[in-house]
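As a starting point, one isolated chain is supplied in structure tokens, in the form predicted alone.
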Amino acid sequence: MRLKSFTAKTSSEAMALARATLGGEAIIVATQETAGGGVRVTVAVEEEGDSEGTALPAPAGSEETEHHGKAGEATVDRVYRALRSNAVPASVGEVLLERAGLAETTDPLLALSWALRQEFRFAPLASDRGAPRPIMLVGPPGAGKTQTVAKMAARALVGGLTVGLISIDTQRMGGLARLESFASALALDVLAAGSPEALADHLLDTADRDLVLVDSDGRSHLDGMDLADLGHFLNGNAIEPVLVIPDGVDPAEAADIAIAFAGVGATRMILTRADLARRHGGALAAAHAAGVAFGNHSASPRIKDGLAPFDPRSLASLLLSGRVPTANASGAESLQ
């Protein structure tokens, strides 16, 4: 199977051009408006000699990037429908469709997994093994940062690690109290840092802990001064900022949020409320626009369910079926 694009002034003209060139066997897999006001139509067509082989994609971690086997038309169509139903932006979807069409499998899950592995980075946080430097969870208001801190702390404690909790959410009413409530249930204390200098002192105080988590107040991606102030807490401190973003956000808005927080140093993200969203295109838009890696995702409000690590297969499953793995306190995964 091969994918080709045709551009014309209208979608009907582009479709007619595609059929005139490739014949009636071509199937339309994507349409997109062009910058010049036209329409680009991407179609898939079987090539002579194509066969639906069953070879699996290259295993995770393989350096192989060129595949010559072709997925069947039904496979590409299934992936296309999944991307479309999840409101994946056309600019991202077309790339994934092309890659999926080159995967050496007729299984849509494997084809999409392979495509995602080629296009995105995956770097889960393993809180049960600690972290080489403190982690600050950053993101917009209401994203679920405090709850995510609690989930990571609980997982680390179950793994027998020592945990330090710091909060810079000292100005917002009730901000510190919520983390303290979670911490009390875990028999942990919370250190409050109202300034970058106080944060630096508390990082020294917790330097002997296996995992140090810093909770931050929500910052607007539209407010440059707000983000600059957050940057002051990060500047000079060996802290990794990790973006926390709720699932189901409009793709364009999610992309803007990710780009803004990538500007303060975030290189990977945690997706919350994956169980409450029907469309997950925003997550792909965010990762693609900002170049941030998929880290983990939360599919349950329960602290004991923890965070599940993202990998190409789990993300493909989320897009194809809406089934999301959860990680309980023991680290075992299950599908909802």
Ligand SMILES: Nc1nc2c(ncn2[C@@H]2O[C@H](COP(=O)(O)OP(=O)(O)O)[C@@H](O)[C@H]2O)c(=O)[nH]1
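Positions refer to the first chain, counted from 1. Only a predicted model underlies this, so the values are computations on that prediction, with no experimental measurement involved. Whichever C-alpha set is largest while still superposing within 1.5 Å between the two forms counts as the rigid core. First, how it differs from the form predicted in complex with the named molecule.
Comparing the forms between these two forms on their rigid core, the Cα displacement of residue 38 reaches 2 Å or more.
Annotation: Cα of residue 14 displaced by at least 2 Å between these two forms, core superposition.
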The other form holds:
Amino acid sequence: MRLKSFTAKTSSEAMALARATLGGEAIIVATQETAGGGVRVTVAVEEEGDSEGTALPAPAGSEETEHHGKAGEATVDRVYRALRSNAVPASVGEVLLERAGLAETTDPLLALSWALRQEFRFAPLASDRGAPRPIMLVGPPGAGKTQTVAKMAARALVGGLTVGLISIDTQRMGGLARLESFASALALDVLAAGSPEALADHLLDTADRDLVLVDSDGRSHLDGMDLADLGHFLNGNAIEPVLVIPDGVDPAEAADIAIAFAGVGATRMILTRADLARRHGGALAAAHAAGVAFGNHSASPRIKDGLAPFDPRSLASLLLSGRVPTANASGAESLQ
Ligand SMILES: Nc1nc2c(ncn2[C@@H]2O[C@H](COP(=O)(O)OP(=O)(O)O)[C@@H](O)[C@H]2O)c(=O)[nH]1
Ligand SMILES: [Mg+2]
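Switch over from the form predicted alone to the form predicted in complex with the named molecule, please.
Everything in the complex follows now, all chains and molecules, and the chain you saw is the first one.
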């Protein structure tokens, strides 16, 4: 048995293409919308029933993909087992497996890196280089937002940058105090902003800093009013909201969280508590469902351990071995 995919504008067109090419024996194993607005149907075919001579040319606007990269069965099987043990949802796993099968390598790490590079965006924050816009860390309560602010501030200071710290977490008991205790260890002040207007004033006060970080109180992804209120603080486009999401969350819930925070403008995410989870499928589900890019990754509560940037290879390593390489290796570059 072998897998083949057919992509067309609609699922019935893709299925008609599959039947026209393969005859009645095609068994549909997955149907999926593609990023370009089309539909991809994956079918399983018996080896004997498949004769290249009978294949019809693909109609205009459709394409047929054969699974015949160098990867081979053992490589695809290793990737399959990694995706399954990470509880990666089937809809995401099928696309990754299909892409891994097309990779021109027999190394599972490189095949999965290649598949991840095709399917996800990677946009790590470089706190040692500053940021053109102030960054607000947003996400559910307890996600690790304050810890992330402290890690980014510490990294920036080590790199010789000037840092501004603001918090809109002014209502909750202890919310501000937690950031203040990190800040005093770094010899920084925290400006408290209880309203969007106060935040706008503090942004003016800190406009000369290389990096301005805004800590926020946790918001519920199930509460539209709470999120709309957060939106007011984001001040149009003036601040970049970055989603902080804990690892090990149920994939469907993680997807809902990411979609909700993408709704207030988050386009990339920082994954925290990776050291406390063995299944990283929630992170993939979140990024895939909401279209947010993989930013950075935290695997320790200690400030000095900082954040590691994500790239396809480090994400593949996390999925295959539970570890992220310490050096920012990017061997995936050697693949096309
Ligand atoms: N083990 C571990 N703990 C973390 C990590 N990031 C954050 N934490 C812990 O998670 C808890 C909540 O973090 P906090 O920054 O206060 O969350 P916030 O409510 O989103 O601001 C704290 O106890 C942190 O020390 C991480 O990467 N690994
Ligand atoms: Mg906090």
